[in-house]
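As a starting point, one isolated chain is supplied in structure tokens, in the form predicted alone.
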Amino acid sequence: MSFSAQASIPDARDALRAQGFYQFPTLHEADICQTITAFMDGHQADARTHFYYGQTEMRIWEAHERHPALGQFFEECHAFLGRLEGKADPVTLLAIRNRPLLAGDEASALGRWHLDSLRRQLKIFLFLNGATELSGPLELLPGTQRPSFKYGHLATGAFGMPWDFAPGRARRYARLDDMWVERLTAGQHPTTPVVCPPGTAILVDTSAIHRARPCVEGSRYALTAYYR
């Protein structure tokens, strides 16, 4: 069954407004998820393949162009967002594989919390082999997607100073201070890790504070559909 077949548009809108994410009620087909993970393991790196965190993270860009199953998933994402938003403005599909960080690589565990944008921005994630507490689950701070939260903290400089927003400058919100986020999670915005079975899809407003938790055991295979 299609992962979006039983999705409720009103429920998705309410969940995005309240907590910044919506988990689809139907799992994606197991055989398709396994086909995609096998494709990723057999992928030969090219100019659109990037590695991070001591080569433990592989990112395959424009993944929808590389295998029919990936193209079909991307098209299904378009169809759902068309129902939700009235249109879909796609950018790309990313396929990502995480393996455990190398022993002693403490630096790769830091600097992961971020926002994708200060404005509302939607992405659809598919966790092909699921996610455990140790395999690097997506983590979010529900409620931090709300304009009142973002603009309140923008005024304090937490997301950047005025000069950071000049063309060509790095955005401070793209790499948030870990200790600052820890204070938020200890207060009114406890973190929500997406621990889930294989085939779970989730719609996220990535203007919320989020990260991929470092993988320390097992592996995580996921897709991310990007939209403007």
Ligand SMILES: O=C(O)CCC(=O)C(=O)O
Second form
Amino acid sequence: MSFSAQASIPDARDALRAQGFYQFPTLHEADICQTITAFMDGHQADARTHFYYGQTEMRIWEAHERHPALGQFFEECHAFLGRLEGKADPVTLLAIRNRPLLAGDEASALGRWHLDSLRRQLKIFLFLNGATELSGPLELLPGTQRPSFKYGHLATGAFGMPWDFAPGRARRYARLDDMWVERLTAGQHPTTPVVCPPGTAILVDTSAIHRARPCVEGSRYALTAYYR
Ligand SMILES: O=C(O)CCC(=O)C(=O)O
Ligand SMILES: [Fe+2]
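Having seen the form predicted alone, could you give me the form predicted together with the named molecule?
Now the full complex is given, and it begins with the chain already shown.
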């Protein structure tokens, strides 16, 4: 069965509002997940393929145009969001593969916590081979997507000063201070790493504080459906 087959719209709405994410109750078909990871491993890098963190992270953009199984997953995401939001305004599908950071590359483990935007923004992730504590799970701080949290911290300057929001300025919320986030996780907002079996999909409001935890062992293959 595919990931959205038994999803509940009221449950998704409640979870998004309270926690900032909703885990779909059904795993995506194992054979389709395997087809996609094999496709990613065989992919020849092109202009829309980017590498980060000493080549350990590969991002294949416009993934929905590259294989029927990827196109079908993206279509299913649109259908679910259409039911949830009354519309789906898709941007693109990313296929992302992470392998362990290189020995001694401490820099790539830092500066990862961020918000994608200050306003509510939805993404659907599919963890094709699941995720472990060590393979670089998505982590987020539940509740930090709430307007009361975001706008409260906007006033403290933690997400940037008013002049950071001028066009062309780096947005401070795109790279949060690690120590500041660690204090939040030690207090009211413990982090939730999405440790999960292969085929797990989740819907996330990426205006919550989140990051991909550094991969130190194994590998993580994921799809990310982007919406406006
Ligand atoms: O790949 C991940 O676990 C999260 C990456 C991220 O920050 C995002 O897609 O917004
Ligand atoms: Fe993000």
